[in-house]
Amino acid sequence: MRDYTNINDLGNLQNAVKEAIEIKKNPLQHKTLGEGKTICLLFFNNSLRTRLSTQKAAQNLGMNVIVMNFGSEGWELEYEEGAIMNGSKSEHVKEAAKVIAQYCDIVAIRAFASLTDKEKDQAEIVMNSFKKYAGIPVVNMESATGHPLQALADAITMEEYKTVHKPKVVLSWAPHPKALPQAVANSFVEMMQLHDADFVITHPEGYELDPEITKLSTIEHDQEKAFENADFVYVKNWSSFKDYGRVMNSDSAWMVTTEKMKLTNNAKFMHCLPVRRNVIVADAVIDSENSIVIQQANNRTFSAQMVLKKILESNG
(Lines of atoms letter the chains of each structure in order from A and count residues from 1; the text may use other names and numbers.)
(Lines give C-alpha, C1' and ligand atoms only; values in the text may rest on other atoms or scores of the structure.)
Protein backbone atom coordinates (compact mmCIF):
# COMPACT_ATOMS: atom_id res chain seq x y z
CA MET A 1 0.00 0.00 0.00
CA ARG A 2 1.60 3.27 -1.12
CA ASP A 3 -1.02 5.83 -0.01
CA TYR A 4 -4.00 5.77 2.34
CA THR A 5 -6.57 8.29 1.19
CA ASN A 6 -9.68 6.08 1.06
CA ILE A 7 -10.86 3.05 3.05
CA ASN A 8 -10.71 0.99 -0.15
CA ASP A 9 -6.92 1.44 -0.25
CA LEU A 10 -6.74 -1.29 2.40
CA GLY A 11 -7.70 -3.95 -0.14
CA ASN A 12 -9.33 -6.25 2.41
CA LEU A 13 -11.06 -4.50 5.31
CA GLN A 14 -11.57 -7.64 7.39
CA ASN A 15 -7.86 -8.54 7.24
CA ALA A 16 -6.91 -4.96 8.12
CA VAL A 17 -9.20 -5.00 11.16
CA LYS A 18 -7.76 -8.32 12.36
CA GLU A 19 -4.23 -6.98 11.96
CA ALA A 20 -5.06 -3.80 13.86
CA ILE A 21 -6.50 -5.84 16.74
CA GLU A 22 -3.29 -7.91 16.85
CA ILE A 23 -1.24 -4.70 16.93
CA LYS A 24 -3.40 -3.46 19.80
CA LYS A 25 -2.41 -6.50 21.90
CA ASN A 26 1.25 -5.44 21.72
CA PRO A 27 1.62 -1.92 20.24
CA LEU A 28 5.44 -1.99 20.41
CA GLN A 29 5.91 -5.30 18.60
CA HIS A 30 7.08 -3.49 15.43
CA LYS A 31 8.97 -0.68 17.17
CA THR A 32 12.02 -1.02 14.90
CA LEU A 33 10.06 -0.95 11.61
CA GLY A 34 10.12 2.84 11.37
CA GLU A 35 13.61 3.46 12.71
CA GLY A 36 15.34 6.15 10.68
CA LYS A 37 12.02 7.15 9.07
CA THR A 38 10.17 10.44 9.55
CA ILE A 39 6.50 11.29 9.15
CA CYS A 40 5.33 14.87 8.73
CA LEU A 41 1.82 15.67 10.00
CA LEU A 42 0.39 18.74 8.25
CA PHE A 43 -2.71 20.29 9.82
CA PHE A 44 -4.70 22.82 7.85
CA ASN A 45 -7.49 22.42 10.44
CA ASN A 46 -7.75 21.78 14.18
CA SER A 47 -7.37 18.32 15.64
CA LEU A 48 -7.26 16.43 18.93
CA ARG A 49 -7.70 12.66 18.41
CA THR A 50 -6.27 12.58 14.89
CA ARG A 51 -3.12 14.45 15.82
CA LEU A 52 -2.38 12.63 19.07
CA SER A 53 -3.29 9.14 17.84
CA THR A 54 -1.34 9.42 14.58
CA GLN A 55 1.68 10.80 16.42
CA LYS A 56 1.50 7.99 18.98
CA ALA A 57 1.07 5.38 16.24
CA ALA A 58 4.17 6.61 14.43
CA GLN A 59 6.20 6.63 17.65
CA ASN A 60 5.05 3.07 18.44
CA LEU A 61 6.67 2.12 15.11
CA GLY A 62 9.90 3.94 15.99
CA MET A 63 9.34 6.85 13.60
CA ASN A 64 10.38 10.46 14.05
CA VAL A 65 7.42 12.84 13.94
CA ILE A 66 7.29 16.44 12.67
CA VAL A 67 4.06 18.39 13.17
CA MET A 68 3.14 21.64 11.43
CA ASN A 69 -0.06 23.67 11.77
CA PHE A 70 -0.48 25.53 8.52
CA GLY A 71 -3.24 27.75 9.84
CA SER A 72 -0.91 29.53 12.25
CA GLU A 73 2.62 28.52 11.25
CA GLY A 74 2.92 28.01 7.49
CA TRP A 75 2.65 30.22 4.43
CA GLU A 76 -0.74 30.29 2.76
CA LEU A 77 -0.48 27.93 -0.19
CA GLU A 78 -1.58 28.43 -3.78
CA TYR A 79 -2.92 25.37 -5.63
CA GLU A 80 -4.10 26.80 -8.95
CA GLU A 81 -2.03 26.03 -12.05
CA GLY A 82 -0.70 29.14 -13.77
CA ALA A 83 -1.78 31.40 -10.91
CA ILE A 84 -0.54 34.98 -10.83
CA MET A 85 0.48 35.09 -7.19
CA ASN A 86 -0.05 38.76 -6.43
CA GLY A 87 -2.50 38.20 -3.56
CA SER A 88 -2.29 36.76 -0.04
CA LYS A 89 -0.86 33.35 -1.01
CA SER A 90 2.92 33.30 -0.61
CA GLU A 91 3.96 29.83 -1.77
CA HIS A 92 2.79 27.38 -4.39
CA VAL A 93 2.13 23.78 -3.44
CA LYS A 94 4.50 22.70 -6.24
CA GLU A 95 7.46 23.93 -4.21
CA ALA A 96 6.02 23.31 -0.76
CA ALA A 97 5.22 19.63 -1.37
CA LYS A 98 8.63 18.91 -2.87
CA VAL A 99 10.44 20.68 -0.03
CA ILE A 100 8.42 18.84 2.63
CA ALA A 101 9.14 15.53 0.89
CA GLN A 102 12.86 16.13 1.38
CA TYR A 103 12.35 16.23 5.14
CA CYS A 104 10.21 13.10 5.59
CA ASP A 105 9.30 9.66 4.26
CA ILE A 106 5.52 9.91 4.71
CA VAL A 107 3.31 12.99 4.77
CA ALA A 108 -0.08 12.94 6.51
CA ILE A 109 -2.55 15.74 5.80
CA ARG A 110 -5.71 17.12 7.43
CA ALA A 111 -7.63 19.62 5.31
CA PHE A 112 -11.38 20.10 5.72
CA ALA A 113 -14.01 20.98 3.15
CA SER A 114 -14.68 24.65 2.47
CA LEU A 115 -18.43 23.86 2.26
CA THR A 116 -18.73 26.75 -0.21
CA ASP A 117 -17.56 25.19 -3.49
CA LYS A 118 -18.73 21.61 -4.03
CA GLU A 119 -16.64 21.03 -7.17
CA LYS A 120 -13.41 22.17 -5.52
CA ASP A 121 -14.10 20.16 -2.40
CA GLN A 122 -14.83 17.01 -4.38
CA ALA A 123 -11.63 17.55 -6.38
CA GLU A 124 -9.68 17.16 -3.09
CA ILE A 125 -7.23 19.83 -4.21
CA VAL A 126 -5.01 19.78 -1.11
CA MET A 127 -4.70 16.00 -0.84
CA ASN A 128 -4.28 15.42 -4.57
CA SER A 129 -1.76 18.22 -4.97
CA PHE A 130 0.50 16.63 -2.36
CA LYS A 131 0.04 13.22 -3.99
CA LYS A 132 1.01 14.77 -7.33
CA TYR A 133 4.03 16.81 -6.26
CA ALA A 134 5.47 15.28 -3.07
CA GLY A 135 6.45 11.92 -4.56
CA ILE A 136 6.19 10.15 -1.18
CA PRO A 137 3.32 8.24 0.48
CA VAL A 138 0.34 10.37 1.54
CA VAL A 139 -2.05 9.59 4.42
CA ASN A 140 -5.48 11.20 4.71
CA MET A 141 -6.08 12.49 8.27
CA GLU A 142 -9.46 13.88 7.09
CA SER A 143 -10.03 15.60 3.80
CA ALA A 144 -12.88 17.48 2.17
CA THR A 145 -14.81 14.28 1.43
CA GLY A 146 -13.43 11.51 3.64
CA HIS A 147 -11.93 10.41 6.95
CA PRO A 148 -10.66 6.87 6.31
CA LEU A 149 -8.57 6.64 9.51
CA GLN A 150 -11.74 7.24 11.52
CA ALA A 151 -13.66 4.70 9.44
CA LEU A 152 -11.03 2.04 10.08
CA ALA A 153 -11.13 2.77 13.83
CA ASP A 154 -14.92 2.43 13.68
CA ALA A 155 -14.60 -0.95 11.98
CA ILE A 156 -12.14 -2.12 14.65
CA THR A 157 -14.50 -0.99 17.41
CA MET A 158 -17.53 -2.74 15.94
CA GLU A 159 -15.56 -5.95 15.51
CA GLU A 160 -14.62 -5.83 19.19
CA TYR A 161 -18.16 -5.15 20.42
CA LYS A 162 -20.45 -7.04 18.05
CA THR A 163 -22.52 -9.83 19.57
CA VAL A 164 -24.02 -11.25 16.37
CA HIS A 165 -22.40 -12.22 13.08
CA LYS A 166 -24.46 -9.79 11.00
CA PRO A 167 -25.30 -6.79 13.19
CA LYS A 168 -27.75 -4.04 12.36
CA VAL A 169 -25.84 -0.76 12.12
CA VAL A 170 -27.54 2.63 11.91
CA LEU A 171 -25.84 5.85 10.82
CA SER A 172 -28.01 8.67 12.12
CA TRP A 173 -27.88 12.37 11.36
CA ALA A 174 -28.39 14.64 14.38
CA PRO A 175 -28.69 18.42 14.71
CA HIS A 176 -25.73 20.78 15.11
CA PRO A 177 -25.53 24.58 15.25
CA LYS A 178 -22.79 24.78 12.60
CA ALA A 179 -22.44 23.50 9.05
CA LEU A 180 -20.23 20.40 9.17
CA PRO A 181 -18.60 18.42 6.33
CA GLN A 182 -19.84 15.04 5.09
CA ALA A 183 -16.37 13.49 5.38
CA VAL A 184 -16.87 11.24 8.43
CA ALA A 185 -20.28 10.05 7.23
CA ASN A 186 -18.95 9.39 3.73
CA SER A 187 -16.10 7.18 4.93
CA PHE A 188 -18.35 5.37 7.40
CA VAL A 189 -20.76 4.54 4.57
CA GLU A 190 -17.90 3.34 2.35
CA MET A 191 -16.59 1.19 5.20
CA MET A 192 -20.03 -0.31 5.92
CA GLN A 193 -20.42 -1.27 2.27
CA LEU A 194 -17.46 -3.62 2.82
CA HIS A 195 -19.13 -5.16 5.89
CA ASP A 196 -21.53 -8.06 6.28
CA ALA A 197 -24.17 -6.04 8.14
CA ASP A 198 -27.72 -4.76 7.94
CA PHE A 199 -26.89 -1.09 7.34
CA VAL A 200 -29.35 1.81 7.46
CA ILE A 201 -28.76 5.55 7.04
CA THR A 202 -31.34 7.82 8.67
CA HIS A 203 -31.65 11.59 8.25
CA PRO A 204 -34.27 14.26 7.53
CA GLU A 205 -35.27 14.72 3.92
CA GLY A 206 -32.83 17.04 2.18
CA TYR A 207 -29.78 15.66 3.97
CA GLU A 208 -28.99 12.91 1.48
CA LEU A 209 -25.27 12.27 1.15
CA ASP A 210 -23.50 12.03 -2.21
CA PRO A 211 -25.43 9.34 -4.12
CA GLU A 212 -22.16 8.18 -5.69
CA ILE A 213 -21.11 7.18 -2.16
CA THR A 214 -24.35 5.88 -0.65
CA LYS A 215 -25.19 3.89 -3.83
CA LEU A 216 -27.74 1.23 -2.88
CA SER A 217 -27.53 1.73 0.90
CA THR A 218 -30.90 1.76 2.68
CA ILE A 219 -32.11 5.25 3.63
CA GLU A 220 -34.88 5.76 6.19
CA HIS A 221 -36.29 9.21 7.00
CA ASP A 222 -38.04 7.97 10.15
CA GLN A 223 -35.29 7.91 12.77
CA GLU A 224 -37.23 5.84 15.32
CA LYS A 225 -38.10 3.22 12.72
CA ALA A 226 -34.42 3.04 11.71
CA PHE A 227 -33.38 2.49 15.34
CA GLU A 228 -35.59 -0.56 15.79
CA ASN A 229 -33.48 -3.63 16.71
CA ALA A 230 -30.19 -1.85 15.95
CA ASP A 231 -27.00 -3.30 17.42
CA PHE A 232 -24.90 -0.17 16.81
CA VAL A 233 -26.06 3.44 16.52
CA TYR A 234 -23.45 5.74 15.00
CA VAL A 235 -24.43 9.40 15.21
CA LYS A 236 -22.96 12.27 13.19
CA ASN A 237 -24.10 15.60 11.84
CA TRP A 238 -23.46 16.71 8.29
CA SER A 239 -24.61 19.68 6.24
CA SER A 240 -26.59 19.41 3.03
CA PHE A 241 -24.88 17.90 0.00
CA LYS A 242 -27.53 18.94 -2.51
CA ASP A 243 -27.79 22.53 -1.18
CA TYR A 244 -24.11 22.38 -0.50
CA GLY A 245 -22.91 23.32 2.96
CA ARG A 246 -26.28 24.61 4.16
CA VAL A 247 -27.88 23.88 7.52
CA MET A 248 -31.46 23.23 6.44
CA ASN A 249 -32.75 21.58 9.58
CA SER A 250 -31.90 22.11 13.26
CA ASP A 251 -34.77 20.01 14.54
CA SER A 252 -33.94 19.05 18.14
CA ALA A 253 -36.28 16.07 17.77
CA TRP A 254 -33.41 14.30 15.97
CA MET A 255 -31.18 14.35 19.07
CA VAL A 256 -30.44 10.83 20.32
CA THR A 257 -32.19 10.14 23.61
CA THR A 258 -32.61 7.27 26.05
CA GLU A 259 -36.13 6.72 24.74
CA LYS A 260 -34.84 6.22 21.20
CA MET A 261 -32.08 3.87 22.34
CA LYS A 262 -34.74 1.71 24.03
CA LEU A 263 -36.01 0.89 20.52
CA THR A 264 -32.71 -0.81 19.72
CA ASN A 265 -31.33 -4.23 20.54
CA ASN A 266 -29.43 -2.79 23.50
CA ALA A 267 -27.29 -0.97 20.92
CA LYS A 268 -23.84 0.43 21.45
CA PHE A 269 -23.66 4.20 20.95
CA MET A 270 -20.86 5.52 18.74
CA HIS A 271 -19.63 8.99 17.79
CA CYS A 272 -16.30 10.15 16.37
CA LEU A 273 -16.00 13.09 18.82
CA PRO A 274 -15.99 15.96 19.56
CA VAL A 275 -19.70 15.86 20.30
CA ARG A 276 -22.18 18.57 21.31
CA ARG A 277 -23.84 17.17 24.43
CA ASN A 278 -27.61 17.65 24.65
CA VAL A 279 -27.67 18.77 21.01
CA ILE A 280 -26.38 15.68 19.18
CA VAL A 281 -26.92 13.27 22.09
CA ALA A 282 -28.38 13.41 25.58
CA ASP A 283 -26.03 13.11 28.54
CA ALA A 284 -27.83 9.95 29.68
CA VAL A 285 -26.92 8.20 26.41
CA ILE A 286 -23.29 9.22 26.03
CA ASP A 287 -22.62 8.58 29.73
CA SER A 288 -24.31 5.17 29.69
CA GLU A 289 -22.59 1.78 29.81
CA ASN A 290 -23.56 1.27 26.17
CA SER A 291 -21.58 4.29 25.03
CA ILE A 292 -18.28 3.20 23.46
CA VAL A 293 -17.06 6.59 22.24
CA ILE A 294 -13.92 6.52 24.41
CA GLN A 295 -13.01 3.01 23.26
CA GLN A 296 -13.67 4.15 19.71
CA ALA A 297 -11.26 7.07 20.17
CA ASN A 298 -8.62 4.74 21.59
CA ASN A 299 -8.77 2.66 18.43
CA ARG A 300 -7.68 5.68 16.40
CA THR A 301 -4.09 4.84 17.43
CA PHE A 302 -4.30 1.28 16.14
CA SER A 303 -6.08 2.36 12.97
CA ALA A 304 -3.23 4.75 12.19
CA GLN A 305 -0.57 2.27 13.28
CA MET A 306 -1.87 -0.46 11.01
CA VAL A 307 -1.91 1.96 8.06
CA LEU A 308 1.60 3.29 8.72
CA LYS A 309 2.89 -0.26 9.16
CA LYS A 310 1.48 -1.24 5.76
CA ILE A 311 3.02 1.80 4.10
CA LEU A 312 6.44 1.23 5.70
CA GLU A 313 6.41 -2.43 4.69
CA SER A 314 5.41 -1.57 1.11
CA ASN A 315 7.87 1.28 0.58
CA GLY A 316 10.93 -0.01 2.41
The other form holds:
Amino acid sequence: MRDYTNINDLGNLQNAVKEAIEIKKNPLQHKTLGEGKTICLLFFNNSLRTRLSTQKAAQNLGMNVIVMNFGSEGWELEYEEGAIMNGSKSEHVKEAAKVIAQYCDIVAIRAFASLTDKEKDQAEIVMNSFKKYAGIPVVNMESATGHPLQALADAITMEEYKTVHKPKVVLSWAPHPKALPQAVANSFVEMMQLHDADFVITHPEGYELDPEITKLSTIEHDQEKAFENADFVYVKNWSSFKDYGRVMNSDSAWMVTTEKMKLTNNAKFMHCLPVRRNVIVADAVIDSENSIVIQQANNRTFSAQMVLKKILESNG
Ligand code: CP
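Other form of same protein, the form predicted in complex with phosphoric acid mono(formamide)ester, not the form predicted alone:
What follows is the entire complex, opening with the chain shown before.
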Protein backbone atom coordinates (compact mmCIF):
# COMPACT_ATOMS: atom_id res chain seq x y z
CA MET A 1 0.00 0.00 0.00
CA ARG A 2 1.57 3.31 -1.08
CA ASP A 3 -1.04 5.81 0.15
CA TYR A 4 -4.00 5.60 2.54
CA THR A 5 -6.63 8.02 1.34
CA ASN A 6 -9.66 5.70 1.26
CA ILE A 7 -10.72 2.61 3.25
CA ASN A 8 -10.55 0.58 0.02
CA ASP A 9 -6.76 1.16 -0.09
CA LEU A 10 -6.47 -1.51 2.63
CA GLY A 11 -7.34 -4.27 0.18
CA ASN A 12 -8.92 -6.68 2.64
CA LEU A 13 -10.67 -4.87 5.52
CA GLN A 14 -11.19 -8.01 7.64
CA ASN A 15 -7.45 -8.82 7.52
CA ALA A 16 -6.60 -5.20 8.39
CA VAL A 17 -8.94 -5.32 11.41
CA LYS A 18 -7.41 -8.63 12.57
CA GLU A 19 -3.91 -7.19 12.22
CA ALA A 20 -4.84 -4.04 14.16
CA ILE A 21 -6.23 -6.20 16.99
CA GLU A 22 -2.93 -8.13 17.04
CA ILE A 23 -0.98 -4.83 17.18
CA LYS A 24 -3.18 -3.69 20.08
CA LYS A 25 -2.11 -6.74 22.15
CA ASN A 26 1.50 -5.51 22.07
CA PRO A 27 1.78 -2.03 20.49
CA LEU A 28 5.60 -2.01 20.67
CA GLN A 29 6.10 -5.32 18.82
CA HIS A 30 7.23 -3.48 15.64
CA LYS A 31 9.14 -0.70 17.40
CA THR A 32 12.14 -0.85 15.04
CA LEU A 33 10.16 -0.91 11.75
CA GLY A 34 10.11 2.88 11.44
CA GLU A 35 13.62 3.54 12.79
CA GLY A 36 15.27 6.36 10.85
CA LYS A 37 11.98 7.29 9.16
CA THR A 38 10.06 10.52 9.66
CA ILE A 39 6.39 11.34 9.30
CA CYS A 40 5.08 14.92 8.91
CA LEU A 41 1.57 15.46 10.25
CA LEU A 42 0.09 18.56 8.59
CA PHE A 43 -3.07 20.00 10.15
CA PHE A 44 -5.05 22.52 8.13
CA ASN A 45 -7.84 22.11 10.74
CA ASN A 46 -8.15 21.42 14.47
CA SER A 47 -7.85 17.97 16.00
CA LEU A 48 -7.51 16.13 19.29
CA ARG A 49 -7.80 12.41 18.59
CA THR A 50 -6.24 12.30 15.12
CA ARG A 51 -3.26 14.37 16.15
CA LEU A 52 -2.41 12.46 19.33
CA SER A 53 -3.27 8.94 18.15
CA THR A 54 -1.38 9.24 14.84
CA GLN A 55 1.65 10.64 16.66
CA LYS A 56 1.46 7.82 19.21
CA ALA A 57 1.09 5.21 16.44
CA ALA A 58 4.15 6.52 14.60
CA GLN A 59 6.19 6.58 17.83
CA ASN A 60 5.14 2.99 18.60
CA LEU A 61 6.73 2.07 15.25
CA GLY A 62 9.93 3.93 16.12
CA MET A 63 9.33 6.83 13.72
CA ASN A 64 10.29 10.48 14.20
CA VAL A 65 7.25 12.73 14.11
CA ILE A 66 7.02 16.36 12.96
CA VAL A 67 3.66 18.04 13.59
CA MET A 68 2.71 21.32 11.94
CA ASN A 69 -0.51 23.28 12.37
CA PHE A 70 -0.40 24.34 8.75
CA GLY A 71 -3.72 26.18 8.89
CA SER A 72 -2.46 28.67 11.47
CA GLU A 73 1.34 28.47 11.09
CA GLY A 74 2.03 27.74 7.42
CA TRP A 75 1.89 30.02 4.39
CA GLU A 76 -1.49 30.09 2.73
CA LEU A 77 -1.22 27.72 -0.24
CA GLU A 78 -2.28 28.20 -3.85
CA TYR A 79 -3.54 25.07 -5.65
CA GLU A 80 -4.60 26.47 -9.05
CA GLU A 81 -2.38 25.69 -12.03
CA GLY A 82 -1.22 28.91 -13.69
CA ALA A 83 -2.53 31.16 -10.89
CA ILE A 84 -1.30 34.76 -10.79
CA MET A 85 -0.36 34.84 -7.12
CA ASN A 86 -0.94 38.50 -6.33
CA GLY A 87 -3.53 37.86 -3.58
CA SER A 88 -3.32 36.39 -0.08
CA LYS A 89 -1.74 33.07 -1.08
CA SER A 90 2.02 33.12 -0.53
CA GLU A 91 3.20 29.71 -1.70
CA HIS A 92 2.16 27.22 -4.38
CA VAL A 93 1.53 23.62 -3.34
CA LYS A 94 3.99 22.58 -6.07
CA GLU A 95 6.91 23.95 -4.04
CA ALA A 96 5.43 23.33 -0.58
CA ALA A 97 4.74 19.62 -1.20
CA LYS A 98 8.18 19.00 -2.74
CA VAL A 99 9.94 20.83 0.11
CA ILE A 100 8.00 18.95 2.81
CA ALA A 101 8.80 15.64 1.09
CA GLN A 102 12.53 16.33 1.59
CA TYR A 103 12.02 16.37 5.36
CA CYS A 104 9.99 13.18 5.73
CA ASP A 105 9.17 9.72 4.37
CA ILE A 106 5.37 9.87 4.83
CA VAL A 107 3.12 12.92 4.91
CA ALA A 108 -0.27 12.81 6.67
CA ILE A 109 -2.78 15.56 6.02
CA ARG A 110 -5.96 16.89 7.64
CA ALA A 111 -7.84 19.28 5.34
CA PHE A 112 -11.61 19.55 5.82
CA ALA A 113 -14.22 20.38 3.20
CA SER A 114 -14.84 24.08 2.57
CA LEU A 115 -18.60 23.29 2.38
CA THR A 116 -18.86 26.29 0.03
CA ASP A 117 -17.41 24.89 -3.22
CA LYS A 118 -18.79 21.39 -3.81
CA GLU A 119 -16.81 20.84 -7.01
CA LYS A 120 -13.46 21.64 -5.37
CA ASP A 121 -14.29 19.61 -2.26
CA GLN A 122 -15.29 16.61 -4.38
CA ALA A 123 -12.03 16.95 -6.34
CA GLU A 124 -10.03 16.62 -3.07
CA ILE A 125 -7.69 19.43 -4.18
CA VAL A 126 -5.41 19.38 -1.10
CA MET A 127 -5.00 15.60 -0.79
CA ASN A 128 -4.56 15.07 -4.52
CA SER A 129 -2.10 17.96 -4.90
CA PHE A 130 0.12 16.44 -2.21
CA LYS A 131 -0.22 13.03 -3.86
CA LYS A 132 0.79 14.58 -7.19
CA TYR A 133 3.70 16.75 -6.08
CA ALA A 134 5.15 15.24 -2.86
CA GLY A 135 6.19 11.93 -4.40
CA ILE A 136 6.04 10.16 -1.01
CA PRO A 137 3.19 8.18 0.63
CA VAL A 138 0.21 10.31 1.69
CA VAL A 139 -2.16 9.48 4.57
CA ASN A 140 -5.63 11.01 4.89
CA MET A 141 -6.25 12.28 8.44
CA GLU A 142 -9.71 13.55 7.29
CA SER A 143 -10.14 15.17 3.95
CA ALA A 144 -13.02 16.95 2.24
CA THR A 145 -14.88 13.71 1.53
CA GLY A 146 -13.49 11.00 3.82
CA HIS A 147 -12.01 10.00 7.16
CA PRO A 148 -10.67 6.49 6.54
CA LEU A 149 -8.52 6.30 9.71
CA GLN A 150 -11.71 6.86 11.71
CA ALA A 151 -13.58 4.24 9.66
CA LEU A 152 -10.89 1.64 10.31
CA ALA A 153 -11.01 2.42 14.06
CA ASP A 154 -14.80 2.02 13.89
CA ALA A 155 -14.43 -1.37 12.19
CA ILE A 156 -11.95 -2.53 14.86
CA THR A 157 -14.33 -1.39 17.62
CA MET A 158 -17.33 -3.18 16.11
CA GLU A 159 -15.29 -6.37 15.72
CA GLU A 160 -14.38 -6.20 19.41
CA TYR A 161 -17.93 -5.52 20.63
CA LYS A 162 -20.16 -7.50 18.28
CA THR A 163 -22.14 -10.32 19.88
CA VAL A 164 -23.65 -11.81 16.71
CA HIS A 165 -22.01 -12.75 13.41
CA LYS A 166 -24.15 -10.36 11.33
CA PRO A 167 -25.04 -7.36 13.51
CA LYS A 168 -27.60 -4.71 12.65
CA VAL A 169 -25.72 -1.40 12.35
CA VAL A 170 -27.51 1.95 12.12
CA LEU A 171 -25.84 5.17 10.99
CA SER A 172 -28.05 7.96 12.30
CA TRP A 173 -27.92 11.66 11.49
CA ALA A 174 -28.40 13.90 14.55
CA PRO A 175 -28.76 17.68 14.85
CA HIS A 176 -25.87 20.13 15.21
CA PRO A 177 -25.85 23.95 15.23
CA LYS A 178 -22.98 24.24 12.72
CA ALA A 179 -22.51 22.95 9.18
CA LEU A 180 -20.30 19.85 9.37
CA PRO A 181 -18.70 17.87 6.52
CA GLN A 182 -19.97 14.50 5.27
CA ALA A 183 -16.48 12.93 5.53
CA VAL A 184 -16.96 10.70 8.59
CA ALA A 185 -20.35 9.44 7.40
CA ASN A 186 -19.00 8.77 3.88
CA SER A 187 -16.11 6.65 5.13
CA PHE A 188 -18.34 4.83 7.60
CA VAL A 189 -20.73 3.91 4.76
CA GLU A 190 -17.82 2.78 2.54
CA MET A 191 -16.46 0.67 5.40
CA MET A 192 -19.88 -0.88 6.16
CA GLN A 193 -20.26 -1.88 2.52
CA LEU A 194 -17.23 -4.15 3.03
CA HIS A 195 -18.95 -5.85 5.99
CA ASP A 196 -21.36 -8.72 6.39
CA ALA A 197 -23.95 -6.67 8.34
CA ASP A 198 -27.53 -5.49 8.20
CA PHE A 199 -26.74 -1.80 7.58
CA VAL A 200 -29.28 1.05 7.63
CA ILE A 201 -28.74 4.81 7.26
CA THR A 202 -31.33 7.10 8.83
CA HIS A 203 -31.60 10.87 8.33
CA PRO A 204 -34.26 13.51 7.67
CA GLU A 205 -35.28 14.20 4.05
CA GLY A 206 -32.74 16.51 2.41
CA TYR A 207 -29.74 15.01 4.19
CA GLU A 208 -29.00 12.32 1.60
CA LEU A 209 -25.25 11.65 1.38
CA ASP A 210 -23.49 11.42 -1.99
CA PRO A 211 -25.69 8.91 -3.89
CA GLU A 212 -22.56 7.37 -5.46
CA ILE A 213 -21.45 6.35 -1.95
CA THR A 214 -24.82 5.22 -0.58
CA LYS A 215 -26.16 3.50 -3.71
CA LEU A 216 -25.76 0.02 -2.17
CA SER A 217 -27.15 0.98 1.26
CA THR A 218 -30.65 0.99 2.78
CA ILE A 219 -32.01 4.42 3.76
CA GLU A 220 -34.86 4.77 6.27
CA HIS A 221 -36.26 8.23 7.06
CA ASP A 222 -38.05 7.01 10.21
CA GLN A 223 -35.30 7.07 12.85
CA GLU A 224 -37.24 5.01 15.41
CA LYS A 225 -38.01 2.32 12.85
CA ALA A 226 -34.33 2.22 11.89
CA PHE A 227 -33.29 1.75 15.53
CA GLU A 228 -35.48 -1.35 15.99
CA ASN A 229 -33.28 -4.34 16.95
CA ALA A 230 -30.03 -2.50 16.18
CA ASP A 231 -26.82 -3.91 17.68
CA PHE A 232 -24.80 -0.74 17.03
CA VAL A 233 -26.05 2.85 16.73
CA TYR A 234 -23.43 5.11 15.12
CA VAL A 235 -24.42 8.75 15.37
CA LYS A 236 -23.05 11.67 13.37
CA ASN A 237 -24.20 15.01 12.07
CA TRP A 238 -23.50 16.15 8.52
CA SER A 239 -24.70 19.10 6.47
CA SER A 240 -26.67 18.74 3.26
CA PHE A 241 -24.84 17.27 0.26
CA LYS A 242 -27.51 18.23 -2.25
CA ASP A 243 -28.00 21.80 -0.98
CA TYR A 244 -24.28 21.81 -0.36
CA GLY A 245 -23.15 22.74 3.16
CA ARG A 246 -26.58 23.91 4.33
CA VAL A 247 -28.01 23.18 7.79
CA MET A 248 -31.60 22.42 6.80
CA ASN A 249 -32.90 20.91 9.99
CA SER A 250 -31.80 21.27 13.61
CA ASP A 251 -34.81 19.33 14.89
CA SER A 252 -34.00 18.12 18.42
CA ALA A 253 -36.40 15.22 17.81
CA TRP A 254 -33.44 13.53 16.07
CA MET A 255 -31.24 13.62 19.20
CA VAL A 256 -30.39 10.13 20.48
CA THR A 257 -32.17 9.46 23.79
CA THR A 258 -32.59 6.57 26.21
CA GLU A 259 -36.13 6.03 24.90
CA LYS A 260 -34.81 5.51 21.37
CA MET A 261 -32.01 3.23 22.56
CA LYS A 262 -34.70 1.06 24.23
CA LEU A 263 -35.95 0.18 20.72
CA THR A 264 -32.62 -1.47 19.94
CA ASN A 265 -31.18 -4.88 20.77
CA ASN A 266 -29.29 -3.34 23.72
CA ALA A 267 -27.18 -1.53 21.12
CA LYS A 268 -23.74 -0.09 21.64
CA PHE A 269 -23.61 3.67 21.13
CA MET A 270 -20.81 4.98 18.90
CA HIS A 271 -19.65 8.45 17.86
CA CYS A 272 -16.30 9.55 16.40
CA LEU A 273 -16.06 12.52 18.85
CA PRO A 274 -15.98 15.41 19.49
CA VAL A 275 -19.69 15.30 20.32
CA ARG A 276 -22.13 17.95 21.50
CA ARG A 277 -23.91 16.53 24.57
CA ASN A 278 -27.67 17.02 24.76
CA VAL A 279 -27.74 18.16 21.13
CA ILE A 280 -26.50 15.02 19.32
CA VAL A 281 -26.93 12.62 22.25
CA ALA A 282 -28.46 12.79 25.70
CA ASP A 283 -26.09 12.56 28.69
CA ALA A 284 -27.86 9.40 29.85
CA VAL A 285 -26.90 7.58 26.61
CA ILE A 286 -23.28 8.69 26.28
CA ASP A 287 -22.72 8.09 30.02
CA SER A 288 -24.36 4.64 29.91
CA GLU A 289 -22.43 1.37 29.93
CA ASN A 290 -23.54 0.83 26.32
CA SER A 291 -21.52 3.82 25.17
CA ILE A 292 -18.20 2.74 23.62
CA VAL A 293 -17.01 6.15 22.40
CA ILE A 294 -13.87 6.16 24.59
CA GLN A 295 -12.89 2.66 23.46
CA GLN A 296 -13.57 3.76 19.86
CA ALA A 297 -11.20 6.74 20.28
CA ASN A 298 -8.56 4.42 21.77
CA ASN A 299 -8.69 2.34 18.59
CA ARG A 300 -7.61 5.37 16.55
CA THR A 301 -4.03 4.55 17.64
CA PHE A 302 -4.22 0.97 16.35
CA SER A 303 -5.96 2.04 13.16
CA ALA A 304 -3.16 4.52 12.42
CA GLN A 305 -0.48 2.04 13.48
CA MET A 306 -1.82 -0.66 11.16
CA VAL A 307 -1.88 1.81 8.26
CA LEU A 308 1.62 3.21 8.91
CA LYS A 309 3.02 -0.33 9.35
CA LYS A 310 1.54 -1.37 6.01
CA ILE A 311 2.97 1.72 4.28
CA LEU A 312 6.42 1.24 5.85
CA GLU A 313 6.47 -2.44 4.81
CA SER A 314 5.43 -1.64 1.23
CA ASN A 315 7.71 1.33 0.69
CA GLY A 316 10.89 0.04 2.27
N1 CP B 1 -12.66 11.80 15.43
C2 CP B 1 -11.69 12.68 15.16
O3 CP B 1 -11.14 12.72 14.04
O4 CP B 1 -11.36 13.51 16.19
P5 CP B 1 -10.46 14.81 16.08
O6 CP B 1 -11.20 15.76 15.14
O7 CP B 1 -10.35 15.36 17.47
O8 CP B 1 -9.13 14.44 15.49
